[in-house]
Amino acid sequence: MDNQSISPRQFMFLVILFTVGSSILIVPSPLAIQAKQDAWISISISVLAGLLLTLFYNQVAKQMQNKTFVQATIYAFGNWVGRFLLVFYLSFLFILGALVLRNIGDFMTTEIIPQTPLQYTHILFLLVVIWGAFLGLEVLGRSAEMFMPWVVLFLLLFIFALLSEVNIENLQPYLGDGFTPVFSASTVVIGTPFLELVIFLMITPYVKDPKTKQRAWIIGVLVGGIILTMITLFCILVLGSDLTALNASPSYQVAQRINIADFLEGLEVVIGIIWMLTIFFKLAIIYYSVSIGVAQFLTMDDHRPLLLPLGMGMIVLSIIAYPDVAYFETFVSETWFPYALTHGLILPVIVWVGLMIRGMIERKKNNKKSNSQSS
């Protein structure tokens, strides 16, 4: 199996890029539909929930003792029950990868290359992702370290270029419909991307420093959450809640408003570059984790032979996953949260409890052996 490792710094960058991922485009719209001008408050609540989830995932990672989630589940519950639980976990990751791939295709065929068939966009993008997964986690970590400064630079350019378009009145009235829609909308971002962070339980064993990686994970989620909050806030400030709710990719529409002195225009490519980078790393992490997980599930020594067949299945699923963008928005706002909650919280809790019970049993056995040897 893959013996590569990454530093806590690289791990932090991967968490940031994964958190921003596809959410930079798809999150503001469903938030504005429910919370309207208070969407930025909803996402702030979601970031706090994401930090709590990360603290819990760190506790699960401690109990895993340098095992991946797949290895730890089999260790805790045995071959039959453990593999039964892992069918749901690996299916969740595979479906998530197909949906992220479909996000890429929808954006490219809607905004950039409308004449290109959807499946061609999926195939070309996934080939790059497969190559990244083939090279391994260490290459992905170094690439994230190299591209992260550019992502930050483009985000700063995006924010400062839009300052002249900001209208503070778009945030009023504050909590006009009360707290209920604000809290209800926060589940959208808790489901995407914070409950999806459970995937990093497949990555944590490959991070070098076990103490520093916990802090790196928390900082990565915090920074990624702040970026998503800023993007959502600027969508509301520039477009208003109504236009943000109507657009499938409001952050891209906001970038089209950039006009500096009637000279510098067409900077929507900035948000396009940010999104392509972040979604590549998100899909590469998902794809790498799925291939590693399936290989460990099947007790294979190498995950690389699985890369191509998994990719073929993911392309097919991404095309048939949902018929149109409107269906996807309904799916994200109504269905994805309970589905992600089941696999991103309930399943890790079950494995966590199983690992603690298994640890107690192992300690009792060791104590009995030591007592019998001493006597």
Given for the second form:
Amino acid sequence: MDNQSISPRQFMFLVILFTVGSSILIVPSPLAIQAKQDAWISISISVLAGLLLTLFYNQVAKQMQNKTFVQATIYAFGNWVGRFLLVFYLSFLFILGALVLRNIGDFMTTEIIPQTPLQYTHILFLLVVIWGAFLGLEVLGRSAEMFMPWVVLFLLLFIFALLSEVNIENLQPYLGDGFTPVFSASTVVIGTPFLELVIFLMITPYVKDPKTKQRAWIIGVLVGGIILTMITLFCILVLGSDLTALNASPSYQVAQRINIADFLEGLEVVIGIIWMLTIFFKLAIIYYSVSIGVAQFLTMDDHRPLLLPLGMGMIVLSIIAYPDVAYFETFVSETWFPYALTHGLILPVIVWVGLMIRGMIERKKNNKKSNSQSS
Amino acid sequence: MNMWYAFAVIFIAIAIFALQYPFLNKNGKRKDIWSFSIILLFFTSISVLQTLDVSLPNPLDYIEDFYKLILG
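Form predicted in complex with the partner chain structure, per the form predicted on its own context:
Expanding to the full complex; the earlier chain stays at the top.
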């Protein structure tokens, strides 16, 4: 593949943007449905689980030794079994990409441009993403560095402008229904986005400096998790848990409440820029990983010719994925967690064990060779 | 009307092929050209079916059924 590399800092920014992107829109309302006013507790639990997951992914990345996940799986399990496992991994990434594309499409059609058909929003958005994936990881990393200050600035604006709307009674009573709904709700956020972080196993080999990149990954997840927690907390503080549960994109509804001294209103589109930026980076990372993964799966020299054909498939899948809103809600809150758990935890565990066994076999072989040479 | 969308999709697919073929040919790897063409043909046919309003199977349905089966 092409010899591109990004610095640990750029990697950290990509992790933050990936964690926040699209989850910021879809996470608060299923949380509020299940955990009500305690949604912020369950999201904090999920952030802890996400940090543990990241520690595990770092171990897998260490075992992979500068190979991407696709190359490492083929190395560990051989051509046929490895490719069989990878079909599932790559289809998971591809479906994830289509669903993220659908998230931004649904958001745009319900909130900003209701007259435009879904297909055109998807095509236009994906063209930009393809252009980003065409230019490669270095460009994505540098643009993440450029846009990060804007995201932070708008988030601070969001939080400070809403401080006057906060109603602390919306959080009470704490743990009114006990711990059970809080824990069951936290699986939603573990599925989206923390188990999706498995995608960075395709990116880590391109990050310079092996020592700091582990820390960069963990700090990225932590910062992204804190941002998600803050957004969910403000949704509940401002709207209350009932309204948060009812809205399709509560974080955008919250932004509509911004009213600075009865003078500055209608700032929600400015805040919506954060959503678009973060989703762009999330989709670009997914798209880049999918195309690189498919190229390495087929042992092609270059991933770029695959970008446009894969895009055609992704647009069709994103259109047919959710027939209606009810389907989307049950899929996100019920099916996605086991699906993501299979591909985000069980599959990496299998590959991790396979890599360790493979490493032991190789070492034995080398020992034998050196023994036979010496004798 | 849908016919025209289908033609547009086929036209775009031909344009993609014409755009990428020189690059692939320069590398001179036969297998790359084949895998690229097969992927392009597969997704083009799916897109054409979608524009003609053929109801395509939704992969998410299978995923949902599978996990319902396992988790009960």
